Amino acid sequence: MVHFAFLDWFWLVTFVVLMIGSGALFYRLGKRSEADFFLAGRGLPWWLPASSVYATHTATDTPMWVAGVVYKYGLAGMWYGFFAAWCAVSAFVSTKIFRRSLAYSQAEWQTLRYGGMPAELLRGWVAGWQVFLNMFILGWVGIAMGKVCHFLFGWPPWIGLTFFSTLCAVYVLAAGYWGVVMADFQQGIIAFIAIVFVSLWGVHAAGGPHMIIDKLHAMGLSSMLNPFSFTGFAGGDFPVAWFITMLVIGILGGLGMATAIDWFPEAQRIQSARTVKDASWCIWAGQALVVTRNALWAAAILGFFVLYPGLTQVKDYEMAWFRLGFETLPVGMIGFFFAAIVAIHLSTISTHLNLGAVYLTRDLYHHYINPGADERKLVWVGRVGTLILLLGSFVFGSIMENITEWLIFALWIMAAGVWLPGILQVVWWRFNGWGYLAAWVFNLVFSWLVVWVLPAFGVLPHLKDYQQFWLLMLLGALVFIPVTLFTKAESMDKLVKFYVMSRPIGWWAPVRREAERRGLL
C-alpha cells in the first residue's frame, strides 16, 4: 500500500482533467468526417504521429515485460524486443508504399493489392481478426493496470481494469483519433520525463552505475552485463539460433506489411501523416524513442536486481520498475509517477479503442453493410464501435490470468505463418490473394498442431518459440507457394494500377514494363 499526500493527488487529478479536456477541445474536429475521426484528416506533421507511435507502445505492461526479461537474462534479454527493428526498415520501404495507397487500414489495403473474391475474403478476415485482437490487447493492458492499482491501493484488479479505460473512452468517443493523437503527445512527454527520472533515481538508489557493476561481479553474474552472452548455438536460454531468428524477423520484416502485431497501429499513424516523407519520419523517430526508453528501463532493472537478488517468482520481479519508483521516490513525486503510469496506460488504451473501431466501421459496416452511409452516420458508428471495444476488453481482461499462455500463442506463433507472405505481397508481383488467404487459413491449423496437439500426443516434442517459428514458416510455404503458382495471377490491370499508385520494391519487372507501355510511368 502506498500513501498519497495532497501533492500526489494534485498531480493525478490535474493529469486526468487535462486528458478529458483533450476530448472536449477536439470534439468539433473529430465529428466532421470519417477521415477526421480515424485519421485526423491525414494532415499531421511527422512529430505528432511519432509521439503517438512511442506513446502507444509504452503501455502499463511494457515495463513489466522488460523487467521480466532483464531480471532473468540480464542485458541479453533486451534482444527480445529486437523484432521491433522492422520499424527502421519499414520507415523507408513499406511505410512509403502503404502511405501512397491511401488505404485507411491494412484490411482495406487487401482490396487495393488483390482483386476478386480473395480480396473481399481477406478484407473481411483481417478486419474481423483485428477487432478481436484489439479487444484482446485492451484486456491485456487493462489487467496490467489492475495489477498496479492492486499493488498500490489494494484495489481488486477489476477496478484498475475498468476505471481508467472508461476515463480514456470519454475523449476517444468525443474526438476520435484527434483526441488520441493530441493526448498521446501530452502523455508521451509526461511518460518520458517519468521514465528518465525514475530510472535514474533507481540507479542512484542502487549505489550508482559503478556500484551496480561491482555488485554483479561480486555475485559472479558479470554475464548479465553482456548483451551477447550466448548459451550455445541451440541450447540454453539465449542461443545463437534464437538471436539469428530475431535478426531475421526484425530486419526482413520491415520489407513487408503485417509482419508484426505492431504494424496495425503503425499503419493508422502512417496514414494520418500529411505526406509520405512525414509518414517515414514518424515511424523512424517513434521507434528511436522506444529504443531509448528500453535502455533506461534496462539500467534501472539491473539496479533493482542488485537491491533484490534471488527473486524467483515472475510476479515479484516483473514489478521491478514500479517498485523502484514507489519505494524510493520522495513524497510529492509518487503522485507524479502514478500520473505518468496512467498516461502510459491511456495512450495504449486510446489507440486500440480507435483502431479497432476503424475496422468495425470502415471495413465491416461501411464496406459490407451500408456502403451508402454518409459521414455523420460513419462517425456515429465509429463511436458505437469504440464502446463495443471497451466492453469487450473488460470481458477479456477479467479472464486474462487464465489465458496468458494462449495470449503469447496468439500474438507470436499464430503470426509466424503469415510473416513471409506479408513480405511477398509487397515484393513479388506474382503472389496473389489466394496464396495470402491460404497462408492465413493453414497457419491457424498448423500453429495449433505444432504448439498444442502434436506435443500432447507425443508426435512432436515441445519446441522453443524460435523453433516453432521456423517450422511454421516452412509448413506455411509448402502450402501458399503452390497455391499461388497453381492459381491465376492477379489481373494485369489490377497490378498496374497498384504499381503506379504504390511503387513497390522487388520483383515487379513485368508489371513495370506494362505500366511503361501504357504511358503511366
Second form
Amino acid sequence: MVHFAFLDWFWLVTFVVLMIGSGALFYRLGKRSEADFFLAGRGLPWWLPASSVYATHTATDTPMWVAGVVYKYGLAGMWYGFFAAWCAVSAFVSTKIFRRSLAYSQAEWQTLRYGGMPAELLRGWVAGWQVFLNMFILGWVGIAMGKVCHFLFGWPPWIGLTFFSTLCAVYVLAAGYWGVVMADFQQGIIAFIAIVFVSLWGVHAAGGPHMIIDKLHAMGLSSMLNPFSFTGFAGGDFPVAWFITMLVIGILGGLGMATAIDWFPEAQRIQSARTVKDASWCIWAGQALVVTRNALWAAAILGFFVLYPGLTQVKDYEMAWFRLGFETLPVGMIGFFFAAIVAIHLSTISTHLNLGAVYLTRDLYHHYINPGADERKLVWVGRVGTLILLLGSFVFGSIMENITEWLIFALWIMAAGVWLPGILQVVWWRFNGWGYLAAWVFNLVFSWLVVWVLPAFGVLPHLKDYQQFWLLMLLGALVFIPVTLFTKAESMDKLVKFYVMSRPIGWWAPVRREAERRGLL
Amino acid sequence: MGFIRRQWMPKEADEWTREDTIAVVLSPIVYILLMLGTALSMFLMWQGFVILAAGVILMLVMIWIINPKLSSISEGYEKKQKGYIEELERKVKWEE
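Return the form predicted together with the partner chain of this protein as a structure block, the form predicted on its own having already been given.
After this comes the whole thing, all chains and molecules, with the earlier chain placed first.
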C-alpha cells in the first residue's frame, strides 16, 4: 500500500485537472463537423499526432509486458517491442498512400481500393471488427489500471477500471479527436519525463550502472546485457527464427496496410496530419519515441532484476517498473509518478474511445444507416458511440480474466493470415476484393484449426507462435491467390482513380499505362 | 545532379526513386540503433554512446535525403485535396 503526502496529492490533482481541462477546452472545435470530431479538421502539424502516436502506445499494461520479457530474456527481450518497425517503412510507403486516399478509416479505404459487393462487405466487416476490438482494448487496458490501483491502494479492481476511463470520457465526449490529441500532447510529455526520471532513478537505486553490470557478471548472467542473446536458431523459447519472423513481420509489413494491429489508430493520426509530409513524419517520430522508451524501461527492469533476482511468477515481476517507482522514489514524487501513470492510461483510453466511434459513426451509421445525416447529427452519433464503447469496455474489463486466452487467439486473426493480403492490396493491382474477403474468412477457419482444433486431436503438434504465423500465412495464400485469379479484376476505372489519387508502389504497370493513356498522369 | 537529388517538381516526386529506397533502408536501421544505443548508454557502456550517436547521425542523413521529396509531394497533392474530399463525401452518401 502506498501513502500519499500533501505534495503527492498536489501533483496528482494538478495533472488530472490539466489533462481533462486541456481536452475539454477544445469543445467548440470538436463539435463543428464530423471531420473535426474524428480528424481535428485534417489540419495538425506533424508533432501533434506524433505525440499522440507515442502517448497512445504507452499504456498502463505496456511497462508490464516489457518487464515480463526483459526480466526473463534480458536486453534481448526488447525485440518483442520491435514490431513497431513497421512504422519505419510505412512512413515512406503506405502512410503516404493512405494519407492521399483521405479515407477516415481503414474500413472506408476498402471502398476506395475495391468496388462492388466485396468492397461493401469488407467495409462492414472491418468496421464491426474494429468496434469490437477497440472495446476489447479499452477493457484490457482498463483492467490493467484496476490492477495497478489494487496494488497501490488496495482498491477493488473495478474502481480503477471504471473511474479513470469515465474521467477520460469527459473530454472525449466533449471535444472528440481535438480533445484526444491535445490531451495526448500534454500526457505524452508528462509520461516521457516520468519514464526517463523513474528509469534513471531505478538504475541508481539498484546501485548504479556499474553495480548492475558487476552483479549480472557475478550471477553468471552477463548474457542479459547482450541484445542478441538467443536460445539457438530454432530451439528454446527465444530462438533466432522467432527474431527473423518478427523482423519480417515488422519491416515488410510497413509496405502494406492493416498488417499490424497498431495500424488502425495510426491511420487516424495519418489522416489528421495537415499534409502528406506531416503524416509521414508523425508516424516515424511517434514510433521512434516508442522504441527509445522501451530501451529506457529495459535498463530499469535489469536494475529491478539485480535487486530482486529469482522471481519465477510473471505476476511478481511484471510490476517491476511500477515497484521501482513506488518503492524507491522519495516522498512527494510518488504523486508525480502516479499522475504520469494516469496520463499514460488516459492517453490510450481516449484514443480507443474516439477510434471505435469513428467506425461506428462514419462507416456504419453514416455510410449504411443515414447517408443524408447533417454534421450536427454526426457529431452527436459520435458522442453516443463513444458512450457505447465506454460501457462495453466495463463489461469486457470485468470478465477479462476469463476471456483473455480466447481474445489473444482472436488477435491472431488480425496478425497471421491477413498480413500478406494487407501488403498485396497495396502493391499488386490484380489483388481484388474477393481475394481479401477470402483471406479474412479463411484465416478465421485456419487459425481456429491450427491453434486449437488440430493440436487437440493430435493431428498437428502445438506450434510456437512464429511457426503458426508462417503456416497460417501459407494456408491463407493457398486460398486467396486462387480466389483472386479466378475472379474478375477490379474495374479499370476504379483502379485508375485509385492509382492517380494514391500513387501506390509495386506491380501497377497496366493501371499506370491506362492512366497515362487517359492523360491523367 | 549529384547522387542524392534535393530539388523536385511535384510530378517527378510522385515517382519511386533512389531516395525513397535509401530512406526505407535507413529508417529501420535508425530505429534499431536508437533502441540499442539508448539501452546500452543507460549502463554507461561506450558501445552504447557510439551506437546512439550513429543512430542520430543516420537519422539526420535520412531526413536530409527524403524531406525535400516529401515536401514536393505534399505541395503537389494539397492542390488537388479539396476536390478529392468532395468526392469522398459523395461516396459515403452513395451519391457516386
